[in-house]
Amino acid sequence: MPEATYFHAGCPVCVSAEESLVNALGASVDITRVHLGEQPAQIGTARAAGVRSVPALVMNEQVFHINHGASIDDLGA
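Where the form is predicted on its own, what structure does this chain have on its own?
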């Protein structure tokens, strides 16, 4: 099963995108959700994966930026 990581900051845009993605992908993709506001230690992981803004989905080493909720630079660390 393909794996993906969904990075977000918990804002309404992020939560709405998460719900839409999870519903669209269903059980076909194993999605790990990372709330960077609650897990700031993961900001470095997100940056290393190429995330520049959240919400973003990383799958197969590709970053899919969804809308532009917040710059990763605004999240700290």
Contents of the next structure:
Number of protein chains: 2
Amino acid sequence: MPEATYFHAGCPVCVSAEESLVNALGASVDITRVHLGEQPAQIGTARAAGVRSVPALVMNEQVFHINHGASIDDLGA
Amino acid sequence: MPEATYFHAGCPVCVSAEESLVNALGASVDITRVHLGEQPAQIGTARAAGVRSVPALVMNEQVFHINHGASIDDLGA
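What's the form predicted in complex with a further copy of the same chain like, now that we've got the form predicted on its own?
The complete assembly is shown below, putting the previous chain first.
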């Protein structure tokens, strides 16, 4: 099963994307969900993967920013 | 099977999103793909659904703009 990481921050835009798009994708992709507000140590990992805002999905070494909940610069660290 | 519409314009950002994210989502969601450059009559439908740029996925009456390929205002009509 392919893998992906969903970076979010619990924001309304993040929750909305997770409940429909990300959950549907989960049927065929193994998705690791990372809440950057609760796991700030992962912010560096997200940045290194190219994440500039949340919610974002990293898959096949590509970043897909989905709408705009918050800039990663506003999440601290 | 849930349904979604993927609005795109054949742009590099659109193709990249389609090849990984959208194709993976296709395993569990019935996706209609609409190329707004080739089907400009659908631009009004996309706008009415809330699409402001492509690529975008409309699912559960929500719009998910995925990165930014082109503004819908630049696609004519």
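By rigid core we mean the largest C-alpha set that fits within 1.5 Å across both forms. Residue numbers count along the first chain shown, from 1. Just so it is clear, the structure is predicted and the values come from calculations on it, not from any experiment.
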Notebook entry, point to check: Do you see a C-alpha shift of 2 Å or more at residue 23 between these two forms, with the core held fixed?
Noted result: yes
